[in-house]
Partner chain sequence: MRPLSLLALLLAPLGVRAAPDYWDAELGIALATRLHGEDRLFQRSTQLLATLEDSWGEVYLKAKGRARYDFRYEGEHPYGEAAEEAYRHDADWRHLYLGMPLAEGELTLGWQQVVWGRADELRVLDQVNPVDYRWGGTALLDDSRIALPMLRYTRTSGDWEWEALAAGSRKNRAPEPGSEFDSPVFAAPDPAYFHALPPEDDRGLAYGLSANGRLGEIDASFVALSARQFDPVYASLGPDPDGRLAVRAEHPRYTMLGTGLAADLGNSLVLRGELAYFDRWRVANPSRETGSDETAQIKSLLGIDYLVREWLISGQWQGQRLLDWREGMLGARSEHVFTLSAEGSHAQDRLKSRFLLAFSPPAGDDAWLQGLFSYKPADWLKLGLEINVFFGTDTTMFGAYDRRDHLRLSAAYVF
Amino acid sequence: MFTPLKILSATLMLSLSASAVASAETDADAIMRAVRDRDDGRSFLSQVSLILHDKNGNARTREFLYLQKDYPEGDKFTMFFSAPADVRDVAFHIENPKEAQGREDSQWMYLPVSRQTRRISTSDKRGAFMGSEYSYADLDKVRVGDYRQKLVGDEVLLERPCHVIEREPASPETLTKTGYNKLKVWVDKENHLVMRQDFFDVKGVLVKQMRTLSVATIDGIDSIMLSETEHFIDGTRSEMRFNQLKYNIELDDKLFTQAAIRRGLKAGDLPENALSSL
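Chain structure, single chain, in the form predicted alone:
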């Protein structure tokens, strides 16, 4: 028999439970906004090695120069591939508008063989970035509003205390674009770097995992120096090594346009101090 006291207690418990869920979701949103908005300088430059490991243990390395610059409307990125010969002069231009603008991230790829620039459409973003385990969707900047997310726990990775957050697509469009039915993200509590991310398909199967393996403080900014993504179904993995990373250097606006990836990187395009360190 339910007494008034029991009913009141049950109501209070339900209220507290709903409040806890709402708090977890609010906290998760705030954490993911901190990930998106974390300080990465007004610009940066890095020589990057993308190392592809097949299921037989063979490895191929692709080298590219990675440039980023902040603008009032958002971030812009450019990547110029230099080696090996079969990818030399392939280039990418990416624009990440501020989330409040409500616009999708845009990506363009230049292929020297055809001498054409093509936009990577939303339907193509599940594709493999340069044959790696990183998809084009993975290159998009974190968008908080695209997911329903909640804080589910705390763990320590690489001796760094982390929040653990589960994220589910908030719309069919997000699911269609990424192919991920759920993400599980480990976020460093101190610097808001993503230390690990698990990717689940529409059947709930863990298909791949991104792991941060090395972090260093460069120019006062905590930075990922080595990450890898492993595809559990295919038995393949890819590493991304950031070499000679530098922040807050002067980069010309002409490097962050669609015209730049068609033109390619020329002598004199980068400051002397940047060139001397690469």
The other form holds:
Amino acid sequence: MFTPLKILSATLMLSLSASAVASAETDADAIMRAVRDRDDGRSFLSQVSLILHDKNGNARTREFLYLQKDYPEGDKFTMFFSAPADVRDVAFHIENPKEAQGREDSQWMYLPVSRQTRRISTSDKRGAFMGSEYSYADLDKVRVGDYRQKLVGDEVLLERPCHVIEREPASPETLTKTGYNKLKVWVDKENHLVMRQDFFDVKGVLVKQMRTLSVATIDGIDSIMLSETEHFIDGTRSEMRFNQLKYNIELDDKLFTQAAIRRGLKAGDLPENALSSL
Amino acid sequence: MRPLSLLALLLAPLGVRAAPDYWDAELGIALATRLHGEDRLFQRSTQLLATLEDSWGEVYLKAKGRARYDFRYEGEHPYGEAAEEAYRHDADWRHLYLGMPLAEGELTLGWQQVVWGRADELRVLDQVNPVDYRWGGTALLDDSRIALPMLRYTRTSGDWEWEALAAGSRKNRAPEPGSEFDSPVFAAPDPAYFHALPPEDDRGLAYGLSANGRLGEIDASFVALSARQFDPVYASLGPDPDGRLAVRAEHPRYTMLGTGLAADLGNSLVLRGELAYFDRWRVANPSRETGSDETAQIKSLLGIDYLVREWLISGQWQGQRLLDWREGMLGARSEHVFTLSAEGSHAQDRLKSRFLLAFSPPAGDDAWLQGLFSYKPADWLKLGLEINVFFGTDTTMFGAYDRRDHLRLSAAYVF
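Could I have the structure of this protein in the form predicted together with its partner chain, to go alongside the form predicted alone above?
Now the full complex is given, and it begins with the chain already shown.
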């Protein structure tokens, strides 16, 4: 039988527990906002090696130049692939508006085989990025409002104390866009880098894991130098190695347009010091 | 001047270094066989494709060349001497040009391919370069577009790219009569009844302008082109002493104005549209004394792309209408082509597939099914399979190949 005292106790316990959940969610939101808003310079350039490992241990490497620049309305990215021959001159341009604008990003792809720049719809980001284990969704900038998230603990990874956060899609659209029913994210407490991320499918199965393997401080900014994603179902693995990295360099606005990906990267497009180090 | 001589002349004062900035090459073999009839093997070829890029300061060179040799034309074959001449060996530049910055823009000079618009293997705004139809009308455009000698200037201003070009004159190349790829669609005047004289004046540059950019959330293109028709129109010159009718091939000049739009509709859909207006377009009309009529023409395209994981599914309609159509014209008042394609990549991009259905109504008279597969077990090896199946009547673009369904197997070593 429930006595008034018991009811009061139960109510108190429930409200205490509810406020603990709310607090965990608030903390988790704040942490994910810190991840999204962390200082990554006003511009960024890197030569990237994308290494695809098949289940038999064979590896193929794809090279591209990655450029990013901040604009008042959001970030713009351009990627120019240079090797191997079958992806040479493939290029992407992405415009990612700030989350507060509530708009999806815009993407264009240039394929040398058709000599055309084509607009790509961004509603489905489940596809593999250039055949790798990274999906287009995995490479998206963090959006806090797309998920309900809660802080579930602390762990140490690569000798770095991390928050552990569980994220679930806040809407069916996010689930459709990414294909992930749940994410578990390890965030470095000090610099807010994502050190590990587990990806669960709609059946709750852990399908993929992204791991940060190497971090370095470049131009005063802690940066991921080597990341790896393993697909547990397919038995495949991809590495993304940032061979050269530069922040806050002068990048011309003309590199962040649709026209740029058709034209390709030419000598003189990048600052002289950037070219010499690549 | 031959392209190679021009290349040597251009490179000599620049002091070419031993190692270019970039090169790659691909040496391949291909076998093609018809699925019906006797003597089915119709292609046994080898192909070398080579790419070279180099730069000297801000001046750069881009070159891509192709050489093909078809052993099917060695010894006995059923296709005749003209076909042997046309198909046994062949070499061309896919592009060969120098580029340099100029007045905050870029100038490129040499043999180039310029693709306007966003259509998938259909040509509405894509009218700058002619097409080599020697291997039929179903080869991929990037394999069959003919590079033109061209002076091209592009300049970017904000989200917009402006382009001006002047290009030399080349024509579409039709399949050789009697060849595996011959079709009534490409028919030339029958020598038994017509004495076809070569064109008198088909030279002259093509001039083009384009602007590509964005209007709000919509990608937009505007193009203008003054050029000569790539396919010949035959003017009647009257009877010859031998009783045949003398005709002269002409490539009349026309002007095209066009626009293209593309927008992300959400829900994984992108909508594309193109519209082109051709002024003073000439169409053969044997009932006329001159052998042809002039008309305005409109070409339009509507396409929708649906992206689902690694698959891009596209549906397209292309319409073509002769606005001043007259009785006797060798061309329908309006023609329509529909395409439905699915293109995907799997197994870490090793396997690429493309399925295509193209037809003109009524579909039973003119339809084409294609499957294209390429598999790269390693970066140095590329295997290919192509299947083409046609349905229809003899006088239609696809139906003409109804008894020539075929498959092609290929393998290439990538250096």
